[in-house]
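Form predicted on its own, single chain, as structure tokens, below.
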Amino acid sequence: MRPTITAFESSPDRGRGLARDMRVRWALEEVGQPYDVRLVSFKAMKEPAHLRLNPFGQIPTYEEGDLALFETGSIVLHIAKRHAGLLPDDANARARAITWMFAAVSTVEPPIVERSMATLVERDKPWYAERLTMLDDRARARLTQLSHHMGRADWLDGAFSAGDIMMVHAVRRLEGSGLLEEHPNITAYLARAATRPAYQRAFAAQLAVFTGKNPD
């Protein structure tokens, strides 16, 4: 059964592939499900249509017949689950795979988040640099830990997975921070990503709901 997603109808990133259905469409891509996406304006993720789907009014949420799901997380797991290619098959790594899922949305990406909001509505305050300056640290923080654990490694755990999806959406907000160049693993981690074909339509796909434009 095709699934359908739902999606910005006016993303606030842009196009720039950090808004959360981007975790959705390219776990789609990596194991070929062809989908539906159904764009929302923020008002109508604020209507009852919307928030049966997902009560906290957000996107995305995944629909397949009679079941409806909210939150990347379980979405992408889900994918994962009814298809091969983002799991191992080895139990243990199985399980490996999905503590990298919960780790990217549990820990890395919560300090990630808090900076880039503060970026976006604090830059008028007088505490500002200062509370930017401690940001910084927590996020850097977590960047060296995961530095720390990937090494030379090319994923996170062995072959890509899941939670490669999830720790490479995460990490990205912070393009453009400074932060990343401190830990060329880290950065060439995410470009090894950017040049999966799966990445790069989901990407594509994206973008084109800001420009306007069909992907090639």
The other form holds:
Amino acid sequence: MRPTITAFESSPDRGRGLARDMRVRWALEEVGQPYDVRLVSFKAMKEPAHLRLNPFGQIPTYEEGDLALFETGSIVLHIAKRHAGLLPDDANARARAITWMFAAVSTVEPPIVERSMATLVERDKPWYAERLTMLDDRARARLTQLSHHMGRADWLDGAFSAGDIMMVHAVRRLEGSGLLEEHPNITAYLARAATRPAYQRAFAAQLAVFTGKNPD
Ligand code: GTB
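Next up, the form predicted in complex with ligand GTB, please; the one we just looked at was the form predicted on its own.
Shown next: the complete complex, the earlier chain at its head.
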């Protein structure tokens, strides 16, 4: 069955692939599953129809028949379990790939989001410079650990997996911060992910929402 996801009608990033529907689009593109997108306004996200899909009033959501999901980790895992290509067949490797999905959203992403939010809403506060230094250090610590783990590897654990989708997208939010450039293997990791045709189709589709131009 063809799923429907929700995405920003008007994304603050102007379609640069930073909003979280990018992860879901990317996963769907990787497995070759066509999908529909329902664009929602910030107002509509807080109204009952959307709150029935996501009680926290956020995008993306995922609807497939009578199944409705929210949380990108859960949605991407659902896609990865139902289609070949995003999780290894070997049970232990599969468990490790899922571990990386959790690591992305619960260990690496939080300091990145906190830093990103501070740059948006605290920029004019007297404490901003001092706080940014602290937030940079927290994000830098995770990047350094991730960089040590990756070494010269192409992907987090053997073959490309759903863990890489979650990690790449979380880390990309630091683009423009200057922090990524401290770790050439991380910038190479992001660049490698961006060459994947599925990534490019997902990115183009998100950008097309902003430009109004069909990516085809
Ligand atoms: N944990 C949830 C998940 O992974 O699904 C988080 C979902 C989430 O944060 N959704 C955001 C949202 O709906 C959009 S992606 N926000 C509206 C609200 O909470 O009212 C976060 C996001 C938004 C914009 C940019 N950007 O412009 O760069 C980047 C990321």
